[in-house]
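Read the single chain below, which is given as structure tokens and is the form predicted alone.
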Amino acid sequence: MAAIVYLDNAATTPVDPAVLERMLPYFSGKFGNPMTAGRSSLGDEARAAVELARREVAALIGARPEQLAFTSGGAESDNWAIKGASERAALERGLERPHIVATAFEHAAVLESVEAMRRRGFEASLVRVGRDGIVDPGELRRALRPETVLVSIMHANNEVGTIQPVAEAARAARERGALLHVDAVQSAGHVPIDVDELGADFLSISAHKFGGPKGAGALYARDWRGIFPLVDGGGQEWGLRGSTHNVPGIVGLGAAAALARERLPAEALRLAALRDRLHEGLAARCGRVKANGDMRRRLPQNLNLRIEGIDNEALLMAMSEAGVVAAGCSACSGGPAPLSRALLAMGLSAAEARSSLRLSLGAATGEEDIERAVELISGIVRILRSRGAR
């Protein structure tokens, strides 16, 4: 049986051998509890192996130590970043009618956080996104208004890969007195990023989009009095999220940030070339292909692309069945394919966005993957055609 395509990095990653080799010993010889350091050599073994894995999520986005607390991953950190700080915000400013600004395309954990907060009696407003999957920073100055106290923004979006003006959008909010959330999980680890460069007050990471383990992530705050607690009780995390640490998550956090952040930039180049190749091959031997989103400020590993006159549920079938793994939209929206809200939110229509792919690419993808990759999704398209699928 031939081995699988595998493009739907998005997604999720596999977990990078040497990162599970760091892992392993935290499962049963090294089972030691952090927070019994100090009374136990197993607790303080855990604690030094949680703040390791720390310094080594710091150095990844440019922040101390001591600005991180570990989660379960993007979700949580987008939820405890959005509800604690906007929360705290609005207590501390004594507003009766707090204000929240996000993006029309963000994660469904953003917004639907966002819409969380409107049942709590916050205003929100969503910022259009143009064709090219980038948000105008005039847009997002135009929306914040003086009760504004948080704005959430994707540094890259999850479907099409597009970077966002994230800079300006910080000197926005910094001028309304408002905080600014960054959802960084598709970004963290593929593109160099600087917490203070970005002007994010808080950022939110996930290990499993980059070589690490699932149910692991963490969220960067500038200052932690901006925040409310997430979880009370325990005392983890500095008091701010009570439950046990995840240990081999969080070591595996730390080992997968420290092979992005050694791997950077030579991945990123090398992902962008084959990138490149499987989207003019596809061009090339499919024909009536266009890129969904601008193709220059992009993740690296990111394609999104329509190919007209064909469904993507038939394509993406026919192309599980033939071995190739990609999505049609995020792997949060449910379904086998159902349309992607980003794309609508671009402004595409429902027949464009029925007829997308994504096609992502990690660290496991050679020029082999990419060959294959163009000869059978080309085939198929071709058959999809000869039908009139649509």
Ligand SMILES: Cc1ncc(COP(=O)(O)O)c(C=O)c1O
Contents of the next structure:
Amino acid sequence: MAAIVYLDNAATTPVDPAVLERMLPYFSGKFGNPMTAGRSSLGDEARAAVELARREVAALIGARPEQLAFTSGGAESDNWAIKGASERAALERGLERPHIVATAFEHAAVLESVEAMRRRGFEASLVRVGRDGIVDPGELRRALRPETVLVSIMHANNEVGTIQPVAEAARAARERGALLHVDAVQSAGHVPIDVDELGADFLSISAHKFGGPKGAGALYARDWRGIFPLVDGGGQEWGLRGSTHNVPGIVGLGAAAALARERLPAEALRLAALRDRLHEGLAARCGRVKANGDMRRRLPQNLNLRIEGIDNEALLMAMSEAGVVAAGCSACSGGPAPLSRALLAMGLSAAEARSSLRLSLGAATGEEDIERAVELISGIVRILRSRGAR
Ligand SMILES: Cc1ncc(COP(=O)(O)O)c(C=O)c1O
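Can you return the structure of this protein in the form predicted in complex with the named molecule rather than the form predicted alone?
Next comes the full complex, and the chain you just saw is listed first.
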């Protein structure tokens, strides 16, 4: 059987072999606890590995190592930033009705954290997103209030890959005395990130979106005094996120960050070229294909298409049988039918969202994958259309 054509890298990526090689010794031979450094050589080597990873992640995003805390991934980092920073700012500013701003098509980890803060008495505004998949900085500015404590905006959307005007959002937030959290889970390792250029006070990343392992991520903080601890006890991560370090996962995150930094400019160009070939191939072979979201201000590895006359559930099922893996919406939205919350937030109709397909490329994607994907998907589209499937 031919190998699978994997075009769902926005959901998760395989661990890069070089990353795995660096992780393996830390499962058994080098199994020490970093908190025992100074008491045992095993602890020393584990501590050294964690601190090397911290420097590698810091270098990827233009931060200082002490501005990073390791977490279990993107959702945890998002929850921590939103809940921990908004609660602290509200308390310090003595606000009665503290207010949070987020965009309407954030990942569920952000939207549901904002909802959790609403239950705790905070007010919240979700800023509309245009059909181009980009938030209007003017609208975001208008959503801000004197009581706004935090603005949360993603660097790149997980479904349409569109890059958001983060630096403008940062300026608007700063003018109001609000903090800025950036969910960079989809963009880290794929496009250059500089926390100072973005103006981020907090930034979330996750290893498994760029060749690292699942269950490892980090939160960047410009200043840890702006956030409450996430896990009390244990003393790890500046005393803010207790629990024994996931040393192999952290080593994997660091290794993936170092690799991404080294490969970044060339890999981004390679993936953008392959992505454009996939787009052109599908448009030519299927016809009646439209891109969702702006095609220029976008991650190089993302393609999100509306294929008219097609129900994405039937399409994805047939694709999966043919060995092509993609998505109708993000893995985290839930629900039986793949209806993309992000596309609906961008103003697409339910019918348009139901005919949409997310194709996300990765380090292992080659030219032959693109050719096979065009061949197989266009063949399936032809059959589904001839059956009148909707
Ligand atoms: C934009 C965004 N934020 C957060 C997450 C959650 O990351 P993790 O799976 O590491 O918890 C994801 C995962 O799909 C994501 O795409």
